[in-house]
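Only one chain is shown below, in structure tokens, and it's the form predicted alone.
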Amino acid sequence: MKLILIGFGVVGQGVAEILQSKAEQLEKRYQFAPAIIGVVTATKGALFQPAGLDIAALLSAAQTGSFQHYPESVGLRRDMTASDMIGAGSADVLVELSPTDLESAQPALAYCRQALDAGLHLALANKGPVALDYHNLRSKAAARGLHLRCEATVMAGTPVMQMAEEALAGCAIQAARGILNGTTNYILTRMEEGMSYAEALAQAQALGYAEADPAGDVEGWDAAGKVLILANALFGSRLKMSDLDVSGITDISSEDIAAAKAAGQRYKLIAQATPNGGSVKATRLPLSDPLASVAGSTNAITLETDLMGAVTLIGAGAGKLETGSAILSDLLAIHRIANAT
């Protein structure tokens, strides 16, 4: 399996490693053998090696912060484009794992088209494209036999979209209600513990949970995204930004956490998707909601079945393996449905 990587910051390099510290294990367990021959960033440069790049080589060069350091080597390219590498032809999956974009998706979407045109099944972290253009996506993908996996773009490499999809196969999934973003979720724990919003929000950019600029967390834009992402691979919505119903945590105040826990509650910013509609608000939960108990940067989901009642899964919302082996599981699953037809 050849491999476009668009992007190579934090999760590309882990997909990276992963492929790198697996090798071994994963051909002789799943006789599967990837190799990645193109790579684009904004940053670091681009690199294009249809025999494969060394992907030891390819890390310390990003390491240093430039592909510039990559060693020279026989039909190497650094002048290609993501459209480009794409247009040669000589790959089967396009990765994209640039940063997101929850207004048009650009350029990643473009990307994924022309991949998809081109023959190549998707794996994608960037949530941009699977939020605004699920279905179209989706469709162009089985038309062409291809697959397009998002698993990354929800819950890092907790297998939400899995379990819903495979685990529970034959349920009726009726809603599907969460903590989708695992900032607001350390704000909120460390509020409860007696911070105030400023200091916990603080603490939070100093370890890198949250950004410089933390509104599309704390507002509740990036658990939307990934509401319509569920609402939509789920229930067959057709739902845009626009339908959703979204506030964040901003006017939680230290009173408010104080005046839940008097009453047995805690606060929590719940991500909530319905065939009907979705939205992201604080919410109040009483301590015997699993949610309640999730606590830091952990996320976690609830699935509403008919015949399961309510499934709960808790795991890693974020980080550079854990959403690289989410990746990594993606890219398995094509190369197992491949094999199987």
The other form holds:
There are 2 protein chains.
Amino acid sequence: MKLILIGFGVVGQGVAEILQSKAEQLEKRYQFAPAIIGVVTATKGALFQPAGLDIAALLSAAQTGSFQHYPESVGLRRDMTASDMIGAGSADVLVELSPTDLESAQPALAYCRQALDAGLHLALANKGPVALDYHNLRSKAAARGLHLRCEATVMAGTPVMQMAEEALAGCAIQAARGILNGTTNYILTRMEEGMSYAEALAQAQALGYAEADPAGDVEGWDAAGKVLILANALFGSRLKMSDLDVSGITDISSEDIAAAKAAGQRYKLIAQATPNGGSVKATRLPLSDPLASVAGSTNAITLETDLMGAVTLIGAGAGKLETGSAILSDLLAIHRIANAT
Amino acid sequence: MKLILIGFGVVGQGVAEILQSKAEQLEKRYQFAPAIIGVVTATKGALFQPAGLDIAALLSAAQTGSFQHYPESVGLRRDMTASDMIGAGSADVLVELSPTDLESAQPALAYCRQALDAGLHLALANKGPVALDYHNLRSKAAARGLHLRCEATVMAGTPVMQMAEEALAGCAIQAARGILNGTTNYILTRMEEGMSYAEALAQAQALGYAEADPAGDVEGWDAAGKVLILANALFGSRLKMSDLDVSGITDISSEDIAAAKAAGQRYKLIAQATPNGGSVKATRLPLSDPLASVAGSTNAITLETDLMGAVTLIGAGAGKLETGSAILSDLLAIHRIANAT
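With the form predicted alone in hand, show me what the form predicted together with a further copy of the same chain looks like.
Let us now look at the entire complex, which starts with that chain.
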């Protein structure tokens, strides 16, 4: 399986590290031997080597901040765009890891479309294309027998997408409700322990959970993007961001949190989707709700189903290896089916 | 896909009801059109119809307690054994739903072996064969490119097996630890609310959670069977029941439970497996442990992994549709791969 990676930041390097450290096991256990043949980045340059890039050298070069430090080899090219690489016809899967843009999803969306037209499977950590254009991508993929996989976009490698689409394929999913943003859950947990919002946010930033501009997290937009993806994938909805009722945690005071605690409840930023719509909203939960005990930066989701009732999944929602693991999971799923043919 | 069902009690009838009620959706969404061609039971008789049994008539006949009430049709046979049906060469999957025997696993184990030799995939709700002879069955299946699937044996349709083997296929699982018996969890939950053990057990029996002879549940053997299955499937262990450290909840008094509660803890019957062994043991958990808040007959499991850290799954552990759903999930997984070839 030959891969093109768009983006080589934390997640891309996580994917590369995992493929390197697990190469022997993946080959032995699953006869799975992927090669990264192309990498395109916004700041480090680009590399394309149809024979497969050397992962150790790729990671070293990335550490220096520029692929100029990747060694020369026969056939290596440094001047190709993402479009050139997709068009070159050597790859099997496009792995889209560039930063999420929830307004246009570009340029990632254009690359995804081009890749499907060129017969490549898709594995995304970038939420934009699946939040904004899931249905068109899905139909394009289905028409060509290609995979559109996006495990990494919701709860990192905690396998909610595979669970919903494959392990629970026989169930009708009626609703999804969860804690899908680790930064806000971390802040709420610290506030319940007595910190002010400002202190908790500063600590989340110091730990690398929250961006310097935390608006995407604390105003609910990151979770809202995930709601769109779940609504698209689980219910075939065609919701737009403007259809969602989105608020964050910025209006929740220490007094609100103390009042909830006194009443045996707990605030969580709850993202939910049903076939009729979705929302992101700080919500007081009774402590008996499995979501109430999800603390710190951990994520969780409860799927309501016809045959199984509620199924809850709790795990990491971010992280280098955790998100890289989601991409590996998607690649293995593609491999399982491809291998059977 | 043509199915033979061994056993047609609660789970078998659940499977049949689901296949009937979801027939249209399964065909439309997955191009999946399974037919039950044979059913063998200990008390109701047997039916074999290569053209496919009528599910509504099968369910009606089962309600009367005897397949004698299933209507005649051309090609219908009522005199075949499980062995005869497997040997007839018409089926694709053997669905083993007969009662679990954790000492010999027979006669189910013999049927499973015969089925694999005859080229049939296996889907089991019966824990015996996979608890006692997983490795041999697995090798036999692998040698012929057949599936050995047993989602229903642990946590009903809560998809722990698919999660561990497929969705987390890229992770090394280092330990599994969970609440795998709903009856004992129900009893412990009621005891914490103030009931005596005897009252809580009587209520579990009245609700149909516990058998008239509750020893298999309350002494830990049911959970231990599941530990063997997890150890076999997740770690490739070759543990026997005698290798496990098994105790139940019969020694836990109301005073123990009150003492735990006073210390901010909670008793749970924790089943755990690592590559080095396994146990079932009533354990005091801090309330911050995600397993501590799993109440009533609900089951839960935490998998410790290399890439993802802890991943916890919470859901039903028993029930007619819940267990039937696991069988459907296994059949769909077989169908996905078969369909790709």
